[in-house]
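Below sits a lone chain in structure tokens, taken as the form predicted together with the named molecule.
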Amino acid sequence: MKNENRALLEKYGQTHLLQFYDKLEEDGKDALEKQIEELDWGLFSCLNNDNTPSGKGKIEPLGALCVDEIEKRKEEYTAAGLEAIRTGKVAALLLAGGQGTRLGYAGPKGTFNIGVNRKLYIFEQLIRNTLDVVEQAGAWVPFFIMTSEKNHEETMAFLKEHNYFGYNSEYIFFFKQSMAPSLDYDKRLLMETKDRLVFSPNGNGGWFSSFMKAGMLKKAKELGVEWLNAFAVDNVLQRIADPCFVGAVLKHGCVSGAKVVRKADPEERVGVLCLEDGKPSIIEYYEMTKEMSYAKDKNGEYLYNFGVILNYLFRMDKLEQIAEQKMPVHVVEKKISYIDPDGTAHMPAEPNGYKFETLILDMVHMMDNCLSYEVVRESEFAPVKNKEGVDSIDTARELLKANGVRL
């Protein structure tokens, strides 16, 4: 190995990546070699940083548009939506390169078939809802898919095979996100082969970085598109590109908006909208204090009550000028597969290490304003994370039967 690779692991307390090197062909040298010269070594010292972004500012409620004002005005702000997404100006972003690993299924999360007495795929199911919005503007919605290394050929391949759901395919792009490192609790690098390290996506705050890199840019401002709506893979039965919510964001002159839903619960374990030195910021449910989650206004509603579904609308303008910024890198507890010193395979059932992510809700406090407009939780939030329990495929398949769809 080169002096200076080796001098690296030496400094880092990397040193265990040597033991399968000497029995390596040359191939699988020159493999490990490169990703020890390429690895982002910086990351290392966000380990110092016991798992929180340097410390917020100061933190303050920011109400949302909520339902009632929205239903008033729907028919103008959908006419809005409706009017740019006919002219080409909104496109959907799927964000679908994470691993879904506490649902604990082999494939791609959106592949997974949440129908009972028939099939009814996730990606199927978010194909359709955006169906609707097409119909009703009578214009393709460009469709960006962003996949990871790890399931960006099954993601493709699924999609092709079911003829994209019926969506036109000359509107749908797929792009892949990076990749970091992984490591186990003692701060080791884990490896996947005995040439190759752990490399897993690098959280959904990566995707504009990847989307710019991949030449998705370019692309969507050929289309014309200046608003770009990215959304989860796992909420089933969230609208994408929903007029009336990119109409309010519009007509209200905001360069970015939230959707938002009421706490089931002052502690609820969201993520709250609100103002961070007087910009817009998501303050997670562990960083608020008990007084801040049950603080109420003068009419005795509670402060900090709209937590965040991951459905966000952005202008692409906007993204491009904070595509330079440095976003904070969080450290993330994950169930990593990797190999023991023997060779031997292992993947775990419990949490075993770190992962290194940026979160698109990072993003939000990036911005010079953000609405925050309410949707129905029964209505629109039904995530799949889990096996079982909450936020699992039972809990998402009831909200799918209580709003009429057939599984």
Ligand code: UTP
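Given the form predicted together with the named molecule, corresponding form predicted on its own:
There are no partners or other molecules in what follows, just the one chain.
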């Protein structure tokens, strides 16, 4: 063990990581040393100083650019968006680091077959949605795909095997999400194997730091990209690099935009776009009081009525500024599998430690403004989150069929 690495372990009270070191093969020793060298030791300060936002500021409702208003200016918005796309200023960024575990599926979530009588993969549907825009604009949209350590190779192999479902591979770029270590309640780093720490993805707010770390920011600038449309893998109906959405954000002079839908009911479990101390913010459903949920304006409309669907447009230079400011880190209690000093594996049934996450909602709050852009729920929101019930495989299939997608 290098002296400087040993000193780090001693400084942070983590010398237990050496408990198996002397019995490891050289490859194992090298792997463990590399992990120690690359650790973000600054995360430990979050446990002591609590870098997580301590509470919300003054919350006020933020209305939305509603569907009927969008319809009146649709041609204008679409023309502006198509011009930005044709000149290479807009890129798509797919957050696809997750597995299909909650669907009862062992594999990257994007490789799940949502079809019934034929195969239709989640990745395939999302790419088809993007190809609609490519055809409309007559130009390829740079398409960045964020994977994770667990699914990177499998995701790349899957898309290559399927010839990227007709997308030009020269415009597809893969990068891995950065990982963060996990600790037990005694603030000791947990180990997955004798030569590997327990790592997990650093939250959905970690995509831009991972993007930069992987050299993708440089690539995007070389391509002339000025705007990034970040979206999640599980909504199979969403429109990607939507020209009307892009154009509306541009025309309203905003530095970011969020697609929203009207809540199905006042207590629906979705994050709501609002204002916090005058800046855009997302308040989670569990932070909403009953009074807020049912509050109405003079026209009888609910004040906090627009839920986010994790489809955002960000101006890239503003994302760079955020990266310099350093995003808040949330310390979250989780069930974490690990090995004990005897090398025995444990899969706890209850939370047993901490993970570190950054959240995309904090990115929104760090923006100067955000256009709340309403989309028709039945046309653009079909999340595949659960095996059955609400937001499930079956509900997504029904919505796809209702929108003319052959399953």
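This one's a predicted model, so the numbers in the text were calculated from it and none came from an experiment. Numbering follows the first chain given and starts at 1. If you superpose the two forms and keep the largest set of C-alpha atoms that fall within 1.5 Å, you have the rigid core.
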Per-residue C-alpha change between these two forms, residue 8, threshold 2 Å, rigid core fit = yes
